[in-house]
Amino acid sequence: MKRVITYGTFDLLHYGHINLLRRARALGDYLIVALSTDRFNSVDKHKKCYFSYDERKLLLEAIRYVDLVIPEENWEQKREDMHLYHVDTFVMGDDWTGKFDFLKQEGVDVVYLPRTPEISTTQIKQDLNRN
């Protein structure tokens, strides 16, 4: 079984997220989503989320492409996760291109997928703030 992993906040879940998850799952047989915890988002990423970790996890678990949701608690856990979950392919959006190439040393393929250009959580928040 080929295992794929991706990481993110997945707040205000939208069709761009679904596209990423669908394409990530197509690269293997089992998709793991490492979901940023509330603490990691607020303290380390300086992001404010609308939905709590538990709510975002519930949403992701309902998506047919997702097989397992785990907590992402810090930037450094990625190396360990590759081995702990026997990951074959690491996937992120192409706005992160090159940032995780060091994971190739852990024996995994690193893939950066193009984002859905016309949608983003940041754009949704900006649009809502204008109204």
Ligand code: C2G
Given for the second form:
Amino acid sequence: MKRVITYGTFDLLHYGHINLLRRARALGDYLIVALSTDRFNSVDKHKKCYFSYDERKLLLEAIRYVDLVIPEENWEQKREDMHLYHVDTFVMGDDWTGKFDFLKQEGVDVVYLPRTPEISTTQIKQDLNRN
Ligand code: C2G
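Switching forms now, from the form predicted alone to the form predicted together with the ligand, please provide the structure.
What follows is the whole complex; the chain from before opens it.
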């Protein structure tokens, strides 16, 4: 069984996220999503989320491509996660290209997938504020 992992906030879930999750899952047989906790988002990522961790987790668990959701609590946990969850492939959108290549040292493939253009949580919020 080929195990894939990806990380993110996934707030205001949209089709760009779904495109990423679908392609990540297609790289293996089992997809783990490490979901940024509320604390990690506010303290370290300086992101203000609309939905709480529990709400974002509920949404992700309803997606057919997602097999397991775990908490992402800090920037440093990835190395250990690769072994804890027996990961074969680490996937992120290409806005992160190169940032996680060090994980190859843990024996995993590192894949950056093209982002879905024109959609983002920031764009959604801006559009809603405009109307
Ligand atoms: N994404 C995408 N296309 C978009 C928007 C997002 O492919 N239009 C991808 C991002 O590249 C990322 C994933 O969807 O791989 C989740 O996006 P975010 O929730 O914005 O995640 P981010 O804040 O980048 O957190 O430790 C890694 C971080 O937790 C990543």
